[in-house]
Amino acid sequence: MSRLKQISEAVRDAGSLGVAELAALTGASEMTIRRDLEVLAAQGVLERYRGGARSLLLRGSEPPFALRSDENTDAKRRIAAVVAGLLADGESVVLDSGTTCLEVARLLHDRRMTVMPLSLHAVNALSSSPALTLLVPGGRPRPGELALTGPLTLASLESLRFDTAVIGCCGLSAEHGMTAFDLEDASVKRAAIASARRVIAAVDASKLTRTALAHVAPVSSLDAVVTDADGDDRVQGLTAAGVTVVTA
């Protein structure tokens, strides 16, 4: 776990913590903690006060994109590489928002396929591709996340049929299925799943211990899950539910 994530979670769980407490928790100097708090304050994670910080995140809320983009990057890139390998040239693909799906987008840049990304981050990553056919949906981008949501996004998905949907999520388990923190994001994910013949979930291991607020779909709607979790109870539960799990 990165130090920024450790600080963010500690402050969120406690409500507020002092610089000295965070230094003791992380083993970093108080000067380093102060710099970290400035970074997290700029990302909207917390609010600084003299000698400490208080959280701006609810316990059930999603950390900002900028913070998540620095988490588990090696695992996300391995997952993205496996997902990209499961996609064939000539396919039409709807690509979900989120940090793992953004890594998939970067690997599809030079592929000959049709891709509709559901975030402006991924649109930007693919916009200069000389080979790929890029479809851009309508919708309203969520601040920071830049995931496209709303009736225009849903209409774009409902009017098309894709070979494959690559879906990210905030939580996944055999019991609770796929879940998301944001209600509008959950609606978009459901529409993307309904628009595709095949559904691949790209999920790093941390998501397999989490259940978020909004239910997206049962695991029975997934054809494959690509994850870095290897053979533990979480994976066995998915496999027992009939899901193909591919380890990155």
Second form
Number of protein chains: 2
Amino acid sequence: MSRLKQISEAVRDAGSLGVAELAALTGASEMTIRRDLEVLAAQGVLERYRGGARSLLLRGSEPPFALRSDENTDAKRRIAAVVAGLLADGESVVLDSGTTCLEVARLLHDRRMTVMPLSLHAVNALSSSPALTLLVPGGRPRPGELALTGPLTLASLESLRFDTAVIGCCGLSAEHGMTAFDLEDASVKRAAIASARRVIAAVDASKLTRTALAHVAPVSSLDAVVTDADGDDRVQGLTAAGVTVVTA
Amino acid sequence: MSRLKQISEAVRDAGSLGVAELAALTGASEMTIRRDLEVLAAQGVLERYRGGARSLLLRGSEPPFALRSDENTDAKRRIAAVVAGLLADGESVVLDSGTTCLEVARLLHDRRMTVMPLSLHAVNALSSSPALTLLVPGGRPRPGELALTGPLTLASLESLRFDTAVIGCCGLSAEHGMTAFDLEDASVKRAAIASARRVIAAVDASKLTRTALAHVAPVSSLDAVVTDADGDDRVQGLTAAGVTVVTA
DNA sequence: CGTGATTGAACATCAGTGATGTTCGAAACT
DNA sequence: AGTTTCGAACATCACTGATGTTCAATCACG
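Instead of the form predicted on its own shown above, give the structure for the form predicted together with the DNA, please.
Complete assembly follows, chain above in first position.
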């Protein structure tokens, strides 16, 4: 686990912590801790005060992208590989924001298809590809996450029809359907789902226990769910609800 | 001058050149030349054949972005500084693609304004800024240049009204007006100009002698031209045509 | 079909960059 | 005023990316 993540979790759990304590906890020097706190403060994770920092992470909000990106990478890669296998050359795909979908993007780099990513991270991962046709939606990128949102994004999606939408999410269950932390994100996901004939959800196992604030869509609107949970209650709940679940 | 640029020009001037000759010319090893040629071939600058490479650069087309980016940097920075000075905090600005406008983007990083760049390079330069509101237009990024073009871009521009448009171009003269190498680019520039109340052209001196294929707009639609040419005939031509010219 | 030139993969080397630690003067809190 | 905290500046170190060298495989041409 990276030191930044370690710090952010320690501060979140304690509410607030001093620089010296964090230095002792991580084994790094106080100067390094200060630099880390500066970074985390810029990301909105916490707030500095003289001698320490207090957490700004609300329960029910999402930790910033930079802290999630190297989390659970193995599972994400395996899920992404399966998703990429479900996509055929020549298809047009709209690709959601989030770290799992970013892994999918990396795998599509040399494929011959049309892709519209909903996050600038994925756009950057694909912008050097000569093989595929890259479409960028308009919108306002949310800081850190770089997920595109707002009326421009919705307008871009409404003017196009895709073969497949690959959607990530923050929570997924048979009961509550697909949910997201951010309201704007949720409406973008909805628009993406509405613009595609086929919908694939890419969801690592940890999301299957979670339910977030904003409702996106019922599970009935998903054609397939790709996840890394194996022989799990929650997977059974989804299949019972009539969803095709593919395990990576 | 970078070795890549040196190679690309030598091959363009000779039509085709051998690896050994290029190694002698640049002082690098043949292996390095091969790697360089691979890079340039991927950019579409030239075509490899066994033992050498032949140029693919058409007269009248634009050398790829990566080769222009570190060219004339001083002049571009000075022009960009003047342009940035013409913009007020709180303004909404549409920022054209190209290396000069990219320098402008870098200077806007910590300003409090709304910016819509027309190239992903500038988007990336600004995406970490907490101060400004970044808007991304939709579109298809042209490889290398990463300039956004196409119907999505035009639609994004048509749905917005900006205070100022900062436009770069490939050619500018009193006689032919503003011109661009790429037809799609030209229509995007036109749309950007149409969506803004005030239009500033950022043009280094070398563009004032050039005229490119696609007409963008007459000089009468420009409110100001920022350039680094000092006491030049061409500048006089522009001022005679009623354009406000600011020299950096 | 053979021969010599060309290629690219693998490894060595080196410089430049980024992360970390240390020091010390300035600023802030009590 | 005294103590603590901060951050700028510099030193250090690991790592990455660029370059060169070597050598076996491949290609073109006679």
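From a predicted model like this one, the values you see are computed outputs, not experimental measurements. Only the largest set of C-alpha atoms that superpose within 1.5 Å between the two forms is called the rigid core. Residue numbers count along the first chain shown, from 1.
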(request) Answer yes if the CA of Ser16 moves 2 Å or more between these two forms after aligning the rigid core, and no otherwise. (result) yes
(message) Aligning on the core only, does the CA of Ile7 end up 2 angstroms or more away between these two forms?
(response) yes
(request) For Leu46, state whether the C-alpha moves by 2 Å or more between these two forms after rigid core superposition. (result) yes
(request) State the core-superposed CA shift for Thr26 between these two forms, in Å to one decimal. (result) 10.4
